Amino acid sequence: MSTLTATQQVQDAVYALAHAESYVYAARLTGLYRSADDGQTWQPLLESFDQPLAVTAVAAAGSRVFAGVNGAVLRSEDHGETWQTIGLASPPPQVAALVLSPTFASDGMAVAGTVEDGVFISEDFGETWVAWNFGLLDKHIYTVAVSPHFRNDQILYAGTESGIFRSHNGGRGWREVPFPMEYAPVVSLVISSDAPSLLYAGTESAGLFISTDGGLTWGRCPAIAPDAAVNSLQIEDGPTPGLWILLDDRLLFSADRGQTLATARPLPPQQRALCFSVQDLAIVGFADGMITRIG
């Protein structure tokens, strides 16, 4: 089986990264890859398919892995060794985001956001997927966020071409929140784990926005340039909780809810960062195929 090193450039965009147990998964233009050594080397996982598959989203929990491809979600129960293909509604939608409930191990709840056909929900560990788009007026989905307290509040957010939509019932119905349309599209969303009404929204070219009331009102994050592309966001729990913010050229950390930046980590020059995942260390994926570890 072939491998890629962490910094090998193959002009192969890295769209998403996910940690689960002792593995890291990378969704790439040429397929899905897995690393067992914190991103130092990568092994391809979809070689059993007849043709190369562009993987545009990935999510994982325990031994279960989900990969978003054109028109389908790929599902594995053994860390990506074997796969089942679950087709979505026709015409085939492109999967842009995959997220799992924080209590996925017990409720089996997974959400797929697609570029043109809205949101698909699974409540059976990814075996079946149903389009749940009632009230979702903009079906161009770029990102989805699940409440850390989803078991109790059933809250989901979807970032779209025109703004943000919210569901209070696990995706069965959606309502638009008053995010300023002139700053859309919204390409990254994350909900605070210790304050469910605290929401961060990263835009394609208008910086980072913060809402403290569940999306009813919004203010700019003063620490981020108002013309910045905020490509990915992640909340880190633990001894030093805070907010990670990925721009095109920097990975930033804020310990005070985005008011100031405690850490700024420059990325390789002349490269565009698209995604990252933080566990013991940060792993960043780039548009040209590079994957870099940041300790």
Given for the second form:
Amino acid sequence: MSTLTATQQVQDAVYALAHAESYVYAARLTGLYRSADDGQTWQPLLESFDQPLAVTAVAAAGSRVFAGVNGAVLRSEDHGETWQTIGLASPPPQVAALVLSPTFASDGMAVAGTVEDGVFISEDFGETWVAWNFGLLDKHIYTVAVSPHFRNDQILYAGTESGIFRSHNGGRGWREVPFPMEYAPVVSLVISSDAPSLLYAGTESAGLFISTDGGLTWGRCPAIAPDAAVNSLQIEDGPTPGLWILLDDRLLFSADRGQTLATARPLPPQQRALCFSVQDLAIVGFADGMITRIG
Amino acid sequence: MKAKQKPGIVFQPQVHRAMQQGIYKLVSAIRPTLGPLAGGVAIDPLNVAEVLPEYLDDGGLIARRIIELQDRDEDMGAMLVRSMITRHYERVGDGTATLAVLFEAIFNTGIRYITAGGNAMQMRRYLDEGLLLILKALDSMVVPLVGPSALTRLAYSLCRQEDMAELMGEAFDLIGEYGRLDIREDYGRVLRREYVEGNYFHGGLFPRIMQPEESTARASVENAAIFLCDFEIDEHRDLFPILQMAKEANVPALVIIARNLSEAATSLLVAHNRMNLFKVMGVKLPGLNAEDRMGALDDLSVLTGAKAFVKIAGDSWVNIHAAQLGQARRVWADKWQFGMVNPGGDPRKVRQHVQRLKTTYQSLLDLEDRKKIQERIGSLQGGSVTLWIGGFTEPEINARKSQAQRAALTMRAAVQEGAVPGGGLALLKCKSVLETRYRRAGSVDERAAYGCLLEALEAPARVIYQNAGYEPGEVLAQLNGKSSLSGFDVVRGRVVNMMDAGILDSLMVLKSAVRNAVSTAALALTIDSLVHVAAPEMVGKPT
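I've shown you the form predicted alone. Could you give me the structure of the form predicted together with the partner chain?
Now the complete complex, all chains and molecules, led by this one.
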């Protein structure tokens, strides 16, 4: 079985990263990869498929792994050793985002955002997926955020080509969020784990926005340039809680809700995806296929 | 009949007496319909072929059926109320019994004061002042309705049927204030609901062009290009430029939305579909009149990104190019309607278009006009719910359907503006605001006006209790000293927290009823004489 080193560059791109238990997963143009050593080496997982599959989204919880490909979601229950393909709809949608409920182990709730076809929801651990797009006026989904208290509030947000939509019923019905349309598309979204009405929205080319009232009003984060691309956002709950912001060329950390920022490390440009390993190492994926670990 | 009546003028005290009598008669016909344990009204059928009287439990419809009272003076009082109720009914659709009862209470108390020498014009001024206080107090009680359980509770308080309430609560939680809910009769005995994916419109397949699948009775195409026009395409050669361009653009499928396709045009498309080329589907442009069709063209154009070719604008598609076609991921159609799943219009433009329609909706007063705009918004939002109403007999199905339609109307209003405690409690709670003004009144007229309003605010609750077989005085005494949300649930026969029990009223409906009742009563109190005019002679006899 072939492996890649952490910084080895291949002709592809990293679209998403996820980690669960002791594994880190990377969704890449050339397929899905898994690392068991905090991103030092990577092992391809979809070699059993006849043709190489471009994986555009990945999510994992426990031993279950989900990978978004064109027209389907791939599901594995054994850390990616074996796979099952679950078709979404016809014509085949392109999955852009995959997220799992914080209580996925008990509720089996997963959400797939697609590039043209809105949101698909699964409530049975990914066995079946149903399109739920009531009120979703913009079906170009780039990112989906699940409330940390999803079990109680059933709140989801979807970042789209024209702004943000909110669902209060587990993704079955959607309402517009008054996010200024001129700053869209919204490509990254994250909800604070300690204050559920605190929401961060990263745009493709208009910086970072913060809402403290569940999306009713928005303010620009002054510390981020107004033309910056905010590719990924992560909330850190560990010993130093804060917000990680992945721009095109820098990884930033804020411990005070975006008011002041510290640069974790300057990096080459074209950063795309971010996740944290079990050892709290930041793992960054790039548009040219490179993956870097930041200690 | 009025046509035979002679002209005349009627003065006081006959004016007040007769108007009061007329108002009493009309309101008495509607009063039994107020509350969850209300009765209905049987109406003599207008159609001689009908044997059974018409059964109604809707104040607005009952008022509509009362066309004339025999006594001319009483008739003027009754028609004043009728016009107020029907206007309210057309704009809001519910709350007519509350409106009638409120109006009568204000009018009767006001008449007592004016007969004793009070000034009607001064009183009118204070009534208008009091109205503002009531509206403000109602606003302060509003609670937003979020989540299926709150909506189900509201639905139950409106229709008193658990199965219907559950389905309606679920439906409104999904579709929201503008979403599309179709209520249709079903052959089954139970209620059921159906979710329709995507944006759908009334306008079915043109026959023969594409055969629907047998299992679903629907035809569908994927990744379709959309040609949109309001033309009646008569000549088959008119389709050549479209088909040629679609072939050159290599489209996977083509959907032609037009007002009509002639037999010749249809035949061309039938022949085309037999060839091994892209498939063509033809569907009818929605809308029964020019205005509706223009609305549909607008909506479909924004939704799909297609250029709309409009006949009246002199458009021609001789030089059509691919960029003028719209896109949709999937289009389906059956005999009556067609739908689009994930149409390809610019989402920013779609949202702006929907926002414009919402602004128009807010500015419209007529219920039918609002309904049309709401349906357009619902179609654009995508996703709709169809509620199929079944029952054992046809009258039962009709009665349940009309109940569901009324409940849906009120729920939509409640989702838009929120809800207040129902069962007459919200109006009872407004009394505390007026009592302060009543005690501090600087003039007799002011005191009389606030006295009128205080009495009137109790009237709906009293009628609800009375209709359910309770003694209103005793029930009101039970509520004394209870918390602000405690009201009397006439179904269970005990004091409950009205919000928890789901006994709610739509704020918009209630405010509209109060506004109409107070302003019309204030005006009616200033009427001092009645003038009867002779009906003009008919020119010629109807044949």
